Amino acid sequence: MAAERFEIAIAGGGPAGIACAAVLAQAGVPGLLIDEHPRLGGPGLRDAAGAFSPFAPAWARTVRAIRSLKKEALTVLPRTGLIGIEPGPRLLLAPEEGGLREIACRRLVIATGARERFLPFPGWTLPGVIATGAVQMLLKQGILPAADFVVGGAGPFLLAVAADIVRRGGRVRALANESRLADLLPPPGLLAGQGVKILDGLLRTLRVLVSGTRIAHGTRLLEARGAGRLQAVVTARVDKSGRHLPGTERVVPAALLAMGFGFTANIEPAQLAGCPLFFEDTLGGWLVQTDESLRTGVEGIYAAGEVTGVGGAEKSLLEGRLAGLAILEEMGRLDAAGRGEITRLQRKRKALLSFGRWFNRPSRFAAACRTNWFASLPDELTICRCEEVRLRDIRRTLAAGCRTPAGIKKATRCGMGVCQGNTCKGILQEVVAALTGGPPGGFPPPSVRAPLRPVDLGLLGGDTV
């Protein structure tokens, strides 16, 4: 299979790499822009007429600028899986309408965006539990899943989702936020100039207060029940340390659970490239360490947006353009202008990731909280659903002398299964750090091959059908 040959590719199609090919393709640099949705802009950005967010109207315009692009000044690639990276760098595709494609670029830029970070508790695996973001993207599309909703887990997140579902016309019987109400609320020195942040922000929690739902932070999802699906959800109030408050549990009848303890950057691209990572809770866990430019430690490779550190639309907005600037200047294509805007945009990306920061931390909690929370949880409790490993299953490795997510893992299966640990293998992380004392950055992130993604053996084989 002969390789196709790009200057620069771009993977994911999200709000980082948009604004990054905008720019590329603006100064005529020919580029390729990869995501394996049908339409770019990332969940945050579409919605099922292709529209944006009016409280965004920077992201409009990055959008609008790639659908005016010539052409020949921009190849998009939707649909499209990536699969590999090989030393080159050389990126192995896997288009949805079959085959295999296999790319060369001088330069590539990771913008893989951000996944739903979820801890388990008693029924979390029944049908009708699901993720807040999954909840946000059938709305999007203008589907409302359920009439009555119970919002539930950890972070700011939480009070958006549930604005929006009472926007669509859904009932949310109650918001369960494990966060303090004092750990939502943000420094003064962080608001400032965001005060359509700040608007926002107040129509949404309005929009909840009005429809009369009950938001009671301190307070954890404690078990989901159903015959079957879910029918009903059980809250309970926690102490600081995590033990939940015997007495206060509150049985909520619900035809949908909407759960999210916040994100986790999609590392396993970049990974896989061997680019360097380090780890920071409060913005996302495990991430790629770039410098100031968005060079990763290889060569020819970039990395923007959530893969950064977890701060939302406008941060990734603002890398995606610092990589693409940074591109043209190491291109010799830059001018003064253009170098001055690079200083600009490095000093404002410090202030997003202060954000980003404050964002995260709510749902990232303390090692007592963890300890006693995991210490709570029946044997039975399904972590890895794909392989059927449940919780005792972990106990007993680890009593048995497995001490680390890696030995757990090939002793239980637990992260093999169809979604290649997309899912579980942050809970067994976070699982095994609970249960062992130690912090969750404290093991190596799980280890990742081609293919990133699930495809037929034969196409690996060479077939063409």
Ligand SMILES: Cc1cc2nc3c(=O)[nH]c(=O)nc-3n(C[C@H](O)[C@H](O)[C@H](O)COP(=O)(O)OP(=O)(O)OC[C@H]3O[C@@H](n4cnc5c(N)ncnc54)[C@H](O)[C@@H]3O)c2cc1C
Contents of the next structure:
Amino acid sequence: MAAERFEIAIAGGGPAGIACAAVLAQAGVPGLLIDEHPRLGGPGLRDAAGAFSPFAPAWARTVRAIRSLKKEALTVLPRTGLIGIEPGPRLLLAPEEGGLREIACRRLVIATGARERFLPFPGWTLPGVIATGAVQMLLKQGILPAADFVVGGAGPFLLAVAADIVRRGGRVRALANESRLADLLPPPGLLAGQGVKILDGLLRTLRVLVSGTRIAHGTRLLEARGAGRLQAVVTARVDKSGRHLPGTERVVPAALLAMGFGFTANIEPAQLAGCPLFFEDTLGGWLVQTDESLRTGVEGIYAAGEVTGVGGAEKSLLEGRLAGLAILEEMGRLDAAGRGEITRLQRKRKALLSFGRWFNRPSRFAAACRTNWFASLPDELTICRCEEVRLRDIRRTLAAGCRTPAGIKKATRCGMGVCQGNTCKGILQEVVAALTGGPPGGFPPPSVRAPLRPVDLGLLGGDTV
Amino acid sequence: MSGRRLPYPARGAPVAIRLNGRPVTAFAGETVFAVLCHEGVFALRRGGPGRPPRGALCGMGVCQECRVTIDGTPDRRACMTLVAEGMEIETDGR
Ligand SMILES: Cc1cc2nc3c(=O)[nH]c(=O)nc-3n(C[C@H](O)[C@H](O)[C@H](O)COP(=O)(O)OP(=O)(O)OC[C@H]3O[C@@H](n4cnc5c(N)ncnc54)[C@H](O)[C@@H]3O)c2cc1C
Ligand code: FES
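Could you please show the structure of the form predicted together with the ligand, as a counterpart to the form predicted alone just displayed?
Next comes the full complex, and the chain you just saw is listed first.
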């Protein structure tokens, strides 16, 4: 297969990828922007046609950046998955309509964003238990998927989703947040200059409370119940050591459970490319290591957005622009004003990383807490949804002396199914850490292999395209 | 039907599709996942041992739980596919 050549390829068309593409296209550098979804914008934005909260200026700026892209000489490939990276860098792409494409580029920007993080509980595989982000995307497309919801999991995003459901006419019967209220309140240092965001948060809280929703913190999703699909959610209070308090169970009927435990970065393409990683739980777990100009440890490869630390749209937009400017500087195409902007962006980035740490911390729990929590989960609990691996299988393998996630994966097939472990490999690391008493980042990151998305394996064999 | 369409400035033109053989009106720009939710179809396929019903989880292309048959092609992700006139969607979770 002959590879097409591009000066620069950008993987991921969320705020980071778009901001980067906009800088490069304005400078006249021929580039390629790839995203597996039909629409640009990333999961947080692509469905939000026009209806932006005045409190989210980053959204409006991304939309302007998308519009500006259309005018530039940039190749955009939507509906195209990045499934492999080889030295060069050479990219292997899988267009939705079939076949494969190979791209050779001088520089690659990895901006593949983040996905929602899930923790398992009995019944989490029932139809009707869906991600908080998925519910928000439906609302942004103008669809209220049910009348009655429970919102649960951990972290500050739950309140935002509950407020959106209520605003669009749904009922939130309960908001069960495993995080404690004290952990959700932003530290004073972070509040300086964030008046608009604070006001937004207060208004959202008010809206949810006024609707009659019970907001419970330190409260766990104990079980999702239903015959063939979700009918009720059982919640219970938990103490500070992560044990649930018997007698505090409540059964809440609902048609949908919007569930999420924060976010985790899509680092897999960077892993395939051999980029060094680091672990910081409060920035989202395993992340791509970069210098201040967002260069990764691999020559010619940059990382921007959630992949360097989960921190929200503002941070992703900034990093996309920063990566673009850094590339122009390397190419000798930046003037003094541009270099000044790089310095300013690098400084501002530090503040946005602090915001990210606040955002992620409430959904990451202390070691003792996780140990008590996971120890209480039943043997039949499904951990790997694709391969139907149960907690029992993991406990048995641990008891047999195999004590690393990598070993357990091989022994049980946990994470070897069609989703490539994207849903459960983080869970497996946390479960093994909790049950062996180790820290969650104490194991090497789960290994990855091409293809990153399921494709017809025959295609990978030879000259099929 | 369990979902509801809300006032939405960017809603596209109506498109006629079929869902498990039943004619359904969707709107251009909607994902197949959104239309399934609107129609109250949450069980999309069957899982492993015991064939338990499974539905979409992540809504963003990651979990592969929303795989349905579209125009005869199996295992298409409902959350990553936009509806189109005449589209035939088949779910296996019934
Ligand atoms: C529903 C939802 C609501 C949100 N609301 C807010 C909010 O109100 N305020 C806020 O600040 N933040 C919000 N966020 C977070 C915000 O969306 C992110 O911080 C921001 O979009 C991250 O930008 P990014 O460019 O780094 O990554 P993303 O926006 O995640 O974009 C990454 C892109 O890469 C693509 N991609 C990933 N892997 C591959 C692959 N292998 N091949 C091809 N393409 C791939 C994805 O399809 C995606 O489009 C929300 C997130 C979600 C999911
Ligand atoms: S719902 Fe997860 S891939 Fe579609």
